[in-house]
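A single chain comes next, written as C-alpha cells; it is the form predicted on its own.
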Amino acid sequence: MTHPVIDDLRWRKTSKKYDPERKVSEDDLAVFFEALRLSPSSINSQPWKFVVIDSQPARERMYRTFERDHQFNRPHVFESSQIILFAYNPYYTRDDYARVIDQYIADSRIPAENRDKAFASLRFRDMNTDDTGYNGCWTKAQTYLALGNALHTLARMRIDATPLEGIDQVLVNEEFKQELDGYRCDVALAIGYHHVDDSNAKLPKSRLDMDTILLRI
C-alpha cells in the first residue's frame, strides 16, 4: 500500500539513541506544540498539561529522577532535543470544564446564553468520577489520545520520538511538583533525531498481520 499517511507511520520507529548535536528547530517545535494543543479529548475536556524539559537545569532535574530505576532511558535526558512530560488532572472539576465552555463562547462556538446548557456534557466526567472526586483513569486516557496525536504529528514532520512509560513516576512527580501544580505525570516523550548508531532505526518495521487484529462484520 502506498499513501502519505502509511509512509509516515512506516517511517516512525521508537528511537533508542539520539544525536545530541541535532535539535528540533523552534519553527518545528511551534508546529508540534500547536498540534498538541489541537489534540482530541472526551467532551473536549483537555485535562492535560505539557511540561517541556529543555533547559540544562531542567534536564539535570529530570536526570536525577532516573537514579532508582529505568536507567536505560536516562541517556535521552541529555541526548534528545526535548523531553515532554504528559500530565493529566486527576480531579477534573466543573470549574475546569467552565474554562472550556468560556473558550467556546470566546471562539463563537456557542452563544453566551447557552453557557449553562453546555455543562450537560459533564455527565461523561460524572460517569468516571468516584466519591472522592477522583477521575484520573478518565483524564489519563485523554492524555494518551494526545500522545498518539503527538507521535503521528512527529512522524509527519520526520522527527523521531520515544514514548517513555519507563520513568520513575514517584520521583518525576515529586521533582516537578511545582510545575505540575496538582496534575500527574505517568508518561513522557523524548523527541529529536536518532543517532546513526541507533540499532532500532536499522530494523525492519514489524506489526501483526491485519487478519489477526481487524474484524469486519
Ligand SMILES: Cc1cc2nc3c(=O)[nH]c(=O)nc-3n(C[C@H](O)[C@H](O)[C@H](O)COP(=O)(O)O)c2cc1C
Second form
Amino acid sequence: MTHPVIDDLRWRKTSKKYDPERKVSEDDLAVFFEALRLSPSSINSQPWKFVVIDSQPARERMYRTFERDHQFNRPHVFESSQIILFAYNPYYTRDDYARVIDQYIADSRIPAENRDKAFASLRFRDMNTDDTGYNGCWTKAQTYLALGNALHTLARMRIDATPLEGIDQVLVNEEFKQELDGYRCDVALAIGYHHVDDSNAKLPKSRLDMDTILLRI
Ligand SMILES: Cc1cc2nc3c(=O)[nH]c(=O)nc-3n(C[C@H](O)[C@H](O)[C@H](O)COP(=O)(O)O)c2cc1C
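Go ahead and give the structure of the form predicted together with this ligand, now that the form predicted on its own is out.
After this comes the whole thing, all chains and molecules, with the earlier chain placed first.
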C-alpha cells in the first residue's frame, strides 16, 4: 500500500539510542508544541500539562529518577534532544472546565449568555469521577491521545521519538512536584534523531494481521 500517511507510520520506529550531536530545531519544536496543544480530548477538557526537560539542570534531575529502575531508558536523558513529561490532572473540576468555556467565549465559539448551558458537557467527566472527585483514569486517557498525536506529528516531521512508560513514576512525580503542580506524570516522550547504532532502526516493522484486530460487520 502506498499513501503518505502509511509512509509516515511505517517510517516511525521507537528509537532505542539517540545521536547526542543532533538536536531538534527551535522551529520544529514550535510546530511540535502547537500540535500538542491542538490534540483532541473529551469535551475539549485539555486536562494535561507538558513539561519539557531541556536544560542541563532539568536533565540532571531527570537522570536521578532512573537510579532505581528502567535504566535501559536512562541514556535518553542526555542523548535525546528533549524529554517531555505528559501529565494529567487527576481531579478535574468544574473550575478547570470553566477555563475551557471562557476560552470558547473569547474565541467567539459560543456567546457569553450560553456559558451556564455549556457546563452540561461535564456529564462526561461526572461519568468517570468517583466519590472522592478522582477522575484520573479519564484524564490520563486524554493524555494518551496527545501522545498518539505527538507520535504521528513527529513521524510526519521525520523526528524520532521514544514513548517512555519505563520511568519511575514515584521518583518522577517527586522530583518534578513543583512543576507538575498537582498533575501526575505516568508517561514521558523522548524526541530527537536516532544514532547509527540504534538497534530498532534496522528491524522490520511488525504488527498483527489486519484480520486479527479489525472486524467489519
Ligand atoms: C505507551 C507506550 C510506552 C512505551 N514505553 C517504552 C519504554 O519505556 N521504552 C522503550 O524503549 N519503548 C517503549 N515503548 C515503545 C514500544 O515498545 C513500541 O512502540 C512498540 O514495540 C512498537 O514498535 P514501534 O514503535 O517501533 O513501531 C512504548 C510505547 C508506548 C506506546
